[in-house]
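Presented as structure tokens, the chain that follows is alone, the form predicted on its own.
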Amino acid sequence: MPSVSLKRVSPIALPGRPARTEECHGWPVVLSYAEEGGGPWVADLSHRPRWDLQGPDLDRQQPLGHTIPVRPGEVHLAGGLLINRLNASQAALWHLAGDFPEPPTDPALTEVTEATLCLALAGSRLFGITEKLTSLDLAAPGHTAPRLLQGPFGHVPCQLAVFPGPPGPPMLVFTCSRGYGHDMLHAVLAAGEEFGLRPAGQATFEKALTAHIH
């Protein structure tokens, strides 16, 4: 039988004219857009691998070779991998940049890539946009390291990783159920219109993420 290539599709389509694209593991990926600016910008990361990890003894586990943060709300950034501690028995792993890893075989890990939307927002006016979309205090003073919040964003239950900056720009990466994709993108674009929010590609996001890696 002839081989069948698997085609995957993001739950959203950002506005704008792609300048560079590639196909990665069956996903069409925009690396950059023709009219990207210095920010604020929004990038679609729905193609990046994501897993949910559940178990009674997370403190002893090392998914993809990395330690899980101890306390809920703590975030560990290792290269392109973001490990978010949700609660005593659950963590979320988002592989946001770099080469795709080999699929883990740990039965405690459930891949949720195609079941969820993943977006990144960044720029100096980021928190002016987000305050329109959530009552969560994403810009709470005293936080310099990435942290995880859970709650409503655009009236949708989300997991939100906040990078206050510096050294990198203020940035938010969040996930929610795939079915909310269209409405979530509409809400984000509407909130960001007065700030000049523009689409950005994977390359722009990876540059911003790299600045946060110590």
The other form holds:
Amino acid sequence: MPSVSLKRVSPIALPGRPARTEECHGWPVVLSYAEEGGGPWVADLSHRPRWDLQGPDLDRQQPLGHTIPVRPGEVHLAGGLLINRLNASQAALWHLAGDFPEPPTDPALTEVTEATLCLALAGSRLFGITEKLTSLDLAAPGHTAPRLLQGPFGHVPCQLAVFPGPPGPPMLVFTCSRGYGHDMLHAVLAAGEEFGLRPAGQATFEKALTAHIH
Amino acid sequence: MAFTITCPVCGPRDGYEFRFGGEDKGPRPEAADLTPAAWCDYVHMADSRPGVQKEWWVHRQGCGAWFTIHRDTVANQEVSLNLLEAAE
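Let me have the form predicted in complex with the partner chain next, following on from the form predicted on its own.
Below is the whole assembly, all chains and molecules, this chain first.
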């Protein structure tokens, strides 16, 4: 029987000239763009694996070998894996960097990679951009650790992981339904135009994420 | 923000993130001896009295949780349970 190669496509295409690309598990991935600049930047992470986890006893579960944060809104960053506690019975897992893990067989996990858009925004003037897109207070003082918000971003219900920094630059990683992808990117680029927002590749994102891990 | 609602999961948020789910009418009536008129009243009739009432809301643009709050329908403000208990 001939092997089947899957061709996967991101819901969006960033407007830039890719400098380095690769294909990863059927996804065309841009590692870097020709003129990324020094930020702020936006990166498409839609190809990274994501799962929803639902169950009655999340505190005792260890998806991909990691514990789940206890309180809703808490975020646990382990290597390239971001575990977001949504509520008493649900969590979201985003594998944002590193080698793709083996798909977990736990029936409590549902893969949602191809159902959602995932974008990262970062840079020193990040919150100037986000203020134009949401009434959520992403820059609320008193938060130093990453945290999760669920709310409207560009009038679209989103899950938003906020990395206030330092040590890394202020960063926002968020997901929404795939169908909103085109319009969401349009809104983000329009809001970021006055701040010099440029597209960035997976390598730039991983460098920023690494800064937050250490 | 003119009107905020406190979501049990997300905390205080802009009222526009939520959708009204109706007055809290208490538990569903028992099926035994339930007349069509009584069921119709339970489903369709609301008290709509001015003042504080218990209501259902859903965090539609956020976590999706359904929950109840007490709201002063005259001032259009959420009223905390602690303040209600102190007033009684």
